[in-house]
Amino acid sequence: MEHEEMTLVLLGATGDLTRRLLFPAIYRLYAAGKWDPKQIIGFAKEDWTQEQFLTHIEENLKIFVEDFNQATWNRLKPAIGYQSGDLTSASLGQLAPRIGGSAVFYLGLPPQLFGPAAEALGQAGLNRGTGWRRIVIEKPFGWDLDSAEALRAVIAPWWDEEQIFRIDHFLGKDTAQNVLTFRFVNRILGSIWNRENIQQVQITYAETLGVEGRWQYYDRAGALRDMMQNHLLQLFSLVAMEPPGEWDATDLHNHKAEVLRSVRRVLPEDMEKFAVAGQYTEGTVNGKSVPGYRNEEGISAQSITETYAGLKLYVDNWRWHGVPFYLRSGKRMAHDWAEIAVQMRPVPENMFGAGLADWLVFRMKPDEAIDLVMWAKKPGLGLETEEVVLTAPYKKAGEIEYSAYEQLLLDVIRGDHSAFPRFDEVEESWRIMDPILTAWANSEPQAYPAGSDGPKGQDRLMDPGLAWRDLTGGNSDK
C-alpha cells in the first residue's frame, strides 16, 4: 500500500462531488490497499463538528459504495479531519499549522469559486511549503476563451503550471487510456491509422438522465460546455494525435495540443453544416413519461440551453485530411450509450458486397469493452458475407473495478500529469468552441422527444453515404 506523507485538503467537503465521488474513491483506494492516507482535511463553510462531518461521510459511503465495510471505515476514519471556514486567505491560513509537508488542495467547488479559492490559498502561503504543493481544479475551466484566460491570469501568479491538475474524469476511464494503449502498442494499427484507411470517426456520449437537480449549473452551461469542450474533445485528441516519442506527460500534451490546433475552425456561414443544437421535449424514457427540459424544476419556459450538441470536425493535417470526426452528446436520449467508433474504408463494391466496412469500437457505456466488427463468409454453399463481432471486455471475472476518480487521485499524489489537460489544450478547445457558442447564443435549439436518438437536424452533418450509428451498438452503416 502506498503511503504518501502528504495532506489531502478537500475544499467544498460537504458538497455533492465530495460525497458522491471523492470520498467513495478514497475509501475504495484504502480498502483495496492502494493508498494509506496520512491526513485528509475537509474544509467547508458549514459550522460542523468533526463528528458531524464523519457521520455525513459515513452515511453517504453506505449509499455510494456497494461493498462498504464498517471495520474498514473505522480504520480509515482517524485520518480524516474537518475545519470550517470561508474562502479568504485569513480563514484558509488557519490550515497551515495542520499541514507539515506536501499537500494537495482539491477544489470541489462551484466553477465561479475556482479563481478566488486558488488565489486565497496562494495569499495564505499554502502554495509553497517544505514539500510539494498541488491544486486540483474540476471542469469547466472557464466558460469561453476569454474567461478561461482570465481564470488563468488569477491563478498563475500563485500556482505554477506543474502544480495545477485540471481534472477531466473521462481521461481516468479505462476506455480513454486504452485508446492510447491499443493504438500505440499494437503495431498492426500504426499502418492503417490514417486517411487512406479510415473513413470516419464517431464519438458518442448519450444519457437517459435529465438535469437531475443540477439545473443551476446546467442551464448556464448546456451540452457544449458540459460535455463537448472538455470530455469529448479530449477523447477526440487521443484518437487523432500523432504517436508520442516516449510515454511522457509533456510529450502527450504537446501532441494533443498540436492536433487541437489543426482542427478546422467553423465559420459562421457554415455553422449549419458543422454544428447542431437540440433540446429535449416531453417523452418516454425506459418506459417512463418524463417532462420536457423547459418543464424541469428551475428551468425557464423560454430557455434556449441546448441539451444535445452534435459536431463535425475536420483535422487539417497530413494524417487526417478529409476524414470527418463526428461528436455528439445529449440528455434524455433513447439509451445510455457511449463509444468511440472508428470505421475503415469499405472494400471495392465488386468484391463480396457493396460498401462493406469494418469498425473498431471502444465502448464506455453500458459496459467497457473493445469491439472489432468485421465480415466473414456465411456457413453454406454460397459466397455470402455476414457481420461478426469480436469482443474483448476490459474487466474479467474477479477483477477489481476502479472508478476514474481513483486513478486520477493516485496520479495527482504521484505527480503524473498525463491525464490532466494542460492550459494550451484548454485554450485550443475553447478556440474551437467559441464560434459555435456565439452562433447558438440567441438561437432556438431543435426540439427532440425525450427517449429518441436526438434532433433530426443531426443527420445534415453526415457526409454522403454516412449515417450515425444507432444507440444500441448498431454496427451497420446502412
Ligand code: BG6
The other form holds:
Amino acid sequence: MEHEEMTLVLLGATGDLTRRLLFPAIYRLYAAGKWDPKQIIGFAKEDWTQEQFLTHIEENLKIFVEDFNQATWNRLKPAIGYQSGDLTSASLGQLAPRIGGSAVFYLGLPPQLFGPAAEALGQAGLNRGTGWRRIVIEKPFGWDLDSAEALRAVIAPWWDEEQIFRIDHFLGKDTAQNVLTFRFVNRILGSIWNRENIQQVQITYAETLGVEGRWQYYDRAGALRDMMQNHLLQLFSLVAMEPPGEWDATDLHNHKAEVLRSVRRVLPEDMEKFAVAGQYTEGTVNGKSVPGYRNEEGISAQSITETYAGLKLYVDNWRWHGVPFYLRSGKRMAHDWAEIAVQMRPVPENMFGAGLADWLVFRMKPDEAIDLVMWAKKPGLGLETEEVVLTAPYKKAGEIEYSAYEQLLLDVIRGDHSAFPRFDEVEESWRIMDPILTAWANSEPQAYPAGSDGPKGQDRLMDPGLAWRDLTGGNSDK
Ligand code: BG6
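Condition change, the form predicted alone to the form predicted together with the ligand:
Below is the whole assembly, all chains and molecules, this chain first.
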C-alpha cells in the first residue's frame, strides 16, 4: 500500500473526468489496498460546500464503480475536502496552508486552461515546497506543433520536466504495457522483429460510440488530434522502438522519441496515398439507428471534422525500411474493436497455397488477449491447411482488473515517468501530424455510414496484396 504523505489536488474537480474516471480510480485503489490517501482536495469554480462535493462524488461512484461498498467509502471520505475558487494565483494560493509537504496537482481541465492553470499554480508558489511537487496534464498537449511549443513555454518557467506528467491513458492500459513486456522478454520475437520478417503492422481503434455530448471539444479536435497524435502514435512507438538497455524511463523515452523522429513526413502531394479522413453519416450501430455526425447535437451541418482517420506510415530506419504501418481510428464504427496486429511475411516457397501469412495480434477490445494466428494441417486424410489461433487471454476469471487511471495515478505518486510521454515525443508526434492537419483543414472528409467499417477510401492506403483486417479480427486476406 502506498502511504506517501502527500496531497492530491484535483483541479476541475466538479467535471466529467473526475466523476467518471479519477474518483472511481482513487476509490478502487483504496478499496484494493493499493493507496491510502492522506489528503485529496477537489478544487473547482462551483461554489459548493464540502458536503455537496462528497455527495456528488458518492452518487457518481455508485454509478461508475460496480462493487461500490458504502463502508469503504465512509472510511475514505474523511481524506477528501473541497475548495472553490478560480484559476488565479490568488485563489489557488489559498490552498497553500492546507498543503504541508509533497503534492500532486491534477489538471482535469479543458485544454485551453492547462497553460493558465500551470502558470497560476507556479505564481502562487505551489510548484515548490518542502516535499516534491508534481503536475499532471491531460491530453491533448497542444493543438499542433506550434501551440504545443507555446504551451510548453508557458509551463516551463514554473515546472521542470521531471515534475510534469502528461497523461496518455493508453499507456496505462495493460495491453500497451504488455507490448513491451512481450517483445522484450521473449527471445523468439527478438530475431523476427524487423523488415526481413514483418510484412505490415495494423493498429486499429474502432469505437461504436459517437461524440457523446463532447461536441464542443470534439468538433474542434477531430480524430487526428483526439486519437492519432497521442494514443495511436504511442502504441506505434511501442511496437517500433528499439530495445532499451534497461527498464528505465529515460531510455524508454529516448527510444520512443527516436523512432517517432524516423517516421517519414507525409508530403502534401502524397496526402491521398498516406491519409484518409472520414465522417460518419446516419446509420445503424448495434441495431440502433443513429444520426449522422452533422446532425449530432451542437454540430454544424457544414462541419468537416473527421470522425475517422486512417494513415500509412513508413519508418526510415534499418529495422523498418519499407514496412507499412497502418493506423486507423473511428467513431460510430461497426464494432468496438481495438488491436495491434503484426503480420509476418509469407514463407519464401509456399507449397500449400497462396496468401498464408501469420499474425501476432495484441487485442485490446472487446477483451484483452494475445492471438497468434498460424496455419496447420487440417486433420484428416488430405493435405489441406487451416488457420489455427493460439489465444492467450490476458485476464483470468476472478483476477482484479485495474483501469489505466489506477495504474497512472500510482505511477505519479511513485514518481515513475515511464508511462508518460516526454515533451520531445509529443513534439515529434505533432511533427508527423502537422502536414496532415494542414491538408485536412479545408477538405471534405469521406462519408461512411455509422455502423460500417469506415470510409471506402481507406483501402487506397493499402500496398498491393494487403488489406485491412475485419473489425472482428478476421484476416481479410485469407
Ligand atoms: C479518449 C478520447 O482519449 O480516448 C475519446 O478522447 C475515446 O474520444 C477514448 O473514446 C478511448 O479510450 P477508452 O480507454 O475509453 O477506450
